[in-house]
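Single chain ahead, written as C-alpha cells, the form predicted on its own.
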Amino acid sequence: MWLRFMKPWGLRPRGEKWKGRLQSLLALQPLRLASGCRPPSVTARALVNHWAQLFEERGVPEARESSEYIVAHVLGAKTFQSLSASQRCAPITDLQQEQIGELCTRRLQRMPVQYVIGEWDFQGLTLKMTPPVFIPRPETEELVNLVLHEQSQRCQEFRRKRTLAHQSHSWPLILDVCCGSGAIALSLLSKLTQSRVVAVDKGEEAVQLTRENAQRLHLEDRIQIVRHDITSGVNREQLLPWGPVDFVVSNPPYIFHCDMAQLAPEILSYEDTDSLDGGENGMSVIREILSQAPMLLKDSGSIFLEVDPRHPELVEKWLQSHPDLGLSLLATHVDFCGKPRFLHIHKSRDPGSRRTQNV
C-alpha cells in the first residue's frame, strides 16, 4: 500500500488562474491569423511543461509526473517517455488540448492520477481504474511475487520427491481477501495458466470492477468473484467453491486508525476508506483472516500479508496467543524501501518447529 503522508490542502476554486494562463496562449492566434501570420501550435511537450508548473504552483504531488501521464494517455501511449521526439514535438489538435485540459482540471481537484485516465499497469496488465475502489501500489507487485516464488519452489519439491501429488499442486487455488480492482488475483491468474482464485471483497464497486477486469483480461473462466464480508465469518460455499486453498494472499486495511488523518488528500478524497481503515492498531481485519485461514486451507497452505512495517512483531505475538490455529510466522519479507511490509505464515501444527526468517 503505496501511501503519501501529506499535510492538508484546501483546493481553490476551479478555473481562473489555469484557464487564464492557457487562453493567454491560445488567445494571440485571432492577432496572428488577420496579420496574415500562421498560428503557434501547441506541442505536447509545451503542454506538459505548462500543467508540471501549474501542478506545482497548485500544490499537486508529482507535478510533472502527472502532466506526463495525462499528455501521454490522449496521445495514446503508456508513459511520455514512450512517445518518439516528433510526437512529443508535433503540433496538438484542438480536441486533445480540451480532453488533456478536462483531465488536468480533475488532477487539480486533487483526484489520483489513476482515477482519472481511467486505468493503471499491475504486473503487466492493464486495469481499469474507478473511483471509490483501492488503487494497487508498485509495493504490492512484490507480494504477488512471493507468491510466484511459493509456488515455484513447491513445484520444484514436488518433482524431486516424484510424487504422484505433483500434477495436482501445479493447479494451486488461491483465496484473494480484500481483492479491490482484481490486481492481486488477476495477476496469479495470468502468471500461473493453470491456477484457480476466489477473488473476496465486501464493497460491490470492487466486485464489479474485479469482474469487468477479469472480463476485459479473457480470465473470468478461472475466477470466482465472491461479494462478502471476512470479518462476518466463514461462509465455506461461497469461498471454497472448489476446495481448501493452497494459498490466502491479501492486502487488507491496515493503516492504524490514528494515522488515516495523515493521508494525502487524494487518498480521503477519492479512495474507499475502509479499504485502508485496520482500526486501533491495524489489525482489525488482519486478525479475521488469521482467525479464518485454517479452516480454509490445505495442510500445507500458506497466507501471504502487506502490512503496515509495525505489524511483524504484533502479528507474532498474536500468532503465540492463538496456538490452537496451528499457524506459525515463517518470514518476513521487506519491501523496495527496506521496510517490513510482508509476511509469509505457514499452516503448521507446530508453530515451533518452524524458524522465522527476516527476508
Contents of the next structure:
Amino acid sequence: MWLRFMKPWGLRPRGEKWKGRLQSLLALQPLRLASGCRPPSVTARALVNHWAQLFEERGVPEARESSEYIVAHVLGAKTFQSLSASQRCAPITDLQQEQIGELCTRRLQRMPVQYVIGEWDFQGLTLKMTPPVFIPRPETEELVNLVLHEQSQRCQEFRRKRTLAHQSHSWPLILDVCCGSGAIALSLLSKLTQSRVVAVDKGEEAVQLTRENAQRLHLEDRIQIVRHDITSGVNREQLLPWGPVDFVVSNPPYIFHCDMAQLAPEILSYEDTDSLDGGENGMSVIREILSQAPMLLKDSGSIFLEVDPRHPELVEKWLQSHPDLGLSLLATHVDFCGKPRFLHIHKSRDPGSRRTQNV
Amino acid sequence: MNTLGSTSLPASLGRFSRGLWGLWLWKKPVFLFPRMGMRAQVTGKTDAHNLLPLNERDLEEQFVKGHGPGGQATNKTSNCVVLKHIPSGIVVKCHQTRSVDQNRKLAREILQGKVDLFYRGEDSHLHKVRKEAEKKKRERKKKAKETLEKKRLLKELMLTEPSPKAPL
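Having gone through the form predicted on its own, I am curious about the other one (the form predicted in complex with the partner chain); can you provide its structure?
Below, the chain from earlier opens the complete complex, with every other chain and molecule after it.
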C-alpha cells in the first residue's frame, strides 16, 4: 500500500479551454488513498468490486463499468467479460494493483475512462486517446456504416450499368472534416482498402493524434492530415490534394451553445470544448461545411453528417433557403437509441434522374 | 445504476420495433434505422457449415438505458449489447469489446450458433463441434491412461529384475 497526497488538478473552471494543460495532467502528483481502501483479497473480481464501490460512494458515474474497464486494461484485455473465469480469480500482482490504483485515482477525478486507459475501440480499431482530443462516441460508428453502405450501393449500380465510371468508384475519395482522433477517417480507410482520405481538424493535438493513430494502424500512406479551420473559409488546395471528393463526412461540433453548461464534468473538464460547441442552434460549423461542400464534392458525391436530433428540420429549412448551393436532404437516419442522428445530403438533381430511395 | 431498456422509438414507429436493422421507408422525413452490414439476414461466419440464417425482423436489441441526450453531449462507456431471438426466446449478452458496433456483430454470430443448435439439435454445427471436442478429450484420456499403465509395468519390471553389476 502506498501513501501519497492528492492534488486536485483535474477539475478546472468551466469555460476555460484545456489547451496547454497536457503537461500538468501527465505530471501526476503523488496521491493518497482514502482510508479503509485496502481490498480484502487480490483477485480481479475483488478489485473491481472494491473500486466500483469507491466510485459509487464518490459519485463517479458508471462506477462498475469504469472499474471493470480499468482492471481489464491492466490485465491486458479490452473488457472484463472477455477475461476467462480463471483470469478473473487469479491473484493480481503488486505491480498490477499499483497500476490499477493509479488509473482508478484518475477516474476518481472524473477523467473519462478513455483518457484514463489511453485508448478506445471504434469500428474494430483500437485508437490512442489523449486529452483534450474529442473521444469518439458509439453513435458515430453508425455514421461510418452509412458511408460504407452508400459506397457499396454505388459499386453495385455501376457494375450493373457496366460503365467505365465504375472504375473510379472503386477508389473513393473521402474528406473527413473535424477528424479528432481520426476515428472516422481510419475506420473508412481500413474497411475500404482502395480509398483515400483527407482528414481535417483545426486543433494541433487532433492532427497529431490522427497522425499517430494512422501510423499505428499502418494506414498513413492513404491519408493526408491537414490542420485547417474550415470556418476561416475554403482552401481548395489544402482540402483537395486529390481533387473533388466522393464523400464529405463529418461529426462536427453540434451542441447548442446554451446546452454546453449542462455537460458532465468528464466532458467539460477534459475534452476540447471547441470540438463540441456548435454555437447558436449548434449550426455554425454545419453551415460552413454545407456552404463549402458544393466546391469540394463531385457531382455524384454525398455528404454524411452526425447532428443533434433537432437538426434535421433546421438543416432542411436552411438548405431550402439557400437554393444556390444546390444541395438537398436525401434522408435522415436514427442512431441505436432511435434518435434522428445522421443526415445524408447530396447535390440536387433534376427529377428525371433522381435515384429511388432504395438504399 | 444503469438498467437495460429497449431502444426508445417514437410511438408512430412502434410497429417497427422488431427487426431494428431492417430498412423502413416511412413518410418524409424518412427515418432510417441503423443497418447491420448490407444484408437483412445474418449469414454464418462459418458459411461452410451452413448455419441457419437469422432474420433481422426476428431480433430485438437492447442497450443500456439512461443514455441521456446521446451523441456528443454524453460520454457513456456501457457498450454491452443484449440480443434476443424472438421466435425461440434465446437471449445473448455481449460485452466482448469496447465498440458497440463490434458487440452487435458478435452478438449476432453467437446468437446464430445458439439458434442453429436450438432448431437443428444434433445436426447443428455447435453440437457437432462439442461432440468432436468430447471425442478428442476421451481419446486423450485413454492415451494418458495407456501411457500410465505402460510406465507402471516398466517400473514393476525394473523392480523384479536383478540390479546390473557395476563394471570391473
